[in-house]
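What follows is one chain in structure tokens, specifically the form predicted on its own.
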Amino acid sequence: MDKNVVLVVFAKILVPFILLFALYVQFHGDFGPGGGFQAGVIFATGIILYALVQGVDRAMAVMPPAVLKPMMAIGVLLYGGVGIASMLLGGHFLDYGFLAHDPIHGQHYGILIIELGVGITVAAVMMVIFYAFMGEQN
């Protein structure tokens, strides 16, 4: 593959900022626009940009499919685990108020963990789909 030097340089500059912005969107999602879904898409986009510029093999070295498949399950388990934990603590499924001593803190913790689970799952699923379209299945 003949690499364009300008693309490679700009991708090396942009990818870390894209991943950092994904973290910002992830952890700022309960205070403003954004959240897990948007952060997962942004994070996956950064890895996909890296794959398009550097090659899918190098991207798979950074994010191998063997890691992505458990990440999909871990994200869903985080989401469901918050619901189960709130039920075990005396509330209803996804009743975040029971997750801490104060309902306000419980709401904050619950939303943070839920959004983290969604972000992990969305990022992993998008990268697995990209790898499948590129013909790199594992």
Partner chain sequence: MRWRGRPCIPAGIRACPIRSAVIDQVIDVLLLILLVITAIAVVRIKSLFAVVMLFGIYSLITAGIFVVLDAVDVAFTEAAVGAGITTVLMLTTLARTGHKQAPARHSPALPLTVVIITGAVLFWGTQDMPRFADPGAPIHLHVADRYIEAGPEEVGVPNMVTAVLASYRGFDTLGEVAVVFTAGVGVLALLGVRRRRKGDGDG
Given for the second form:
Amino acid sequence: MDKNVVLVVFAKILVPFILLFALYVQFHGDFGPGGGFQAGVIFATGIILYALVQGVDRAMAVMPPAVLKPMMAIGVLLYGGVGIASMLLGGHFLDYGFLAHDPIHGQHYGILIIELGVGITVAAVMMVIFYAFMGEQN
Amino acid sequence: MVLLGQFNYWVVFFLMMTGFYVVIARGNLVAKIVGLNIFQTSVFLLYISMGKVAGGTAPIVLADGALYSNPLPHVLILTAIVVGVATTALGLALVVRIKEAYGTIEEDEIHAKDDSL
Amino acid sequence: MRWRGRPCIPAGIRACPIRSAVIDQVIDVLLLILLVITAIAVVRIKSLFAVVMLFGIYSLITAGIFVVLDAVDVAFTEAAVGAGITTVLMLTTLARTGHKQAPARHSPALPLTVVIITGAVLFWGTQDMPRFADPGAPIHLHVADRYIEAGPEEVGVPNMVTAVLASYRGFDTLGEVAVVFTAGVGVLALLGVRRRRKGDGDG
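Switching forms now, from the form predicted on its own to the form predicted together with its partner chain, please provide the structure.
Once more the chain from above appears, this time first in line as the rest of the complex follows.
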């Protein structure tokens, strides 16, 4: 990696913007193109780029697998939790209208939270898969 | 325009058959997975082609209204792409394990080691 | 969106006249031809590294076609997944399994016959398919109108794809997320994540 100075420096500049863009795509998905699936994948791509130019060990220091493994499940649980919450509040499973006094606000909250759940799971799964593939070779 | 009315479907089925050919004719397991991915992408194209409306625009509401393409195939394929990469990763992980167990990822050599053909 | 200076009334999917449909179709056809050329190259090239890189290009062209076909969300995903993550995963797999492909030992006659017969049947089937971008195609006549007309009021989200994905078909999406999670667990079960350290040979 020592030879590719341009690559290393340029990737270092690019990574924060990729991560920021992922967050934009995540939380602006209601209004423009985007959502949890895209944001999760783009976030993972940023970390994978970092791992490819700086080495997997440094990427694992930033995003430890021990943190990512629970995150895979937390996203799905967040999604399911919204469904349970709307049931407890008197609606059907995943009926977001009951999450707030105004059904439209409820829909907004519901979509925001489940998209976050989707994003967390997708990002964590993609990064864990990448780590698993980079595991043993040199 | 009328002549090319089915062009998208022709290309979709050509790509589908290309992927199918790679899957059944190649012995290398990574090549087979690339073939499966080409097949899968052709199905994505089939759905998205059907959702297009002539003169339509992306299904994001504009202030003064417009003609929108059908959002339903977009939703189905959006999730299918992410599920597709997850299952592709699972397939590649199996290939890596097969390489560790057999020392090869060529179908013929694996069959020869197992005496299964 | 305006048509010859007057606003287009948002009264369903079939309300407005055709806008720039010719350009759309020309770009669509050109990109599809590029896609076919790439796919043929994937079949003919022997080096697996070249095949994987060509597949990345193939995904990127597909993403371009999705933009032309108004599926911006899908194009987004395909560009990040197909040209990004899938390519990287395939390259890391090649690094672990070797990129040499054994020469074919069987004659390609049988697979070719199967593929040509199947393709011919499918090609025959396209005759019954609706014309490309036909607003009267069956797919546009059922739920789509409802999503487009009632979606913005019922869900209050301008992006209809998000509205359908997260709200109308939320249960479906929960299943998809569960599939992604399961695939992640499956890869972990097969390979596992081992932290690499110097002098730690077997992890």
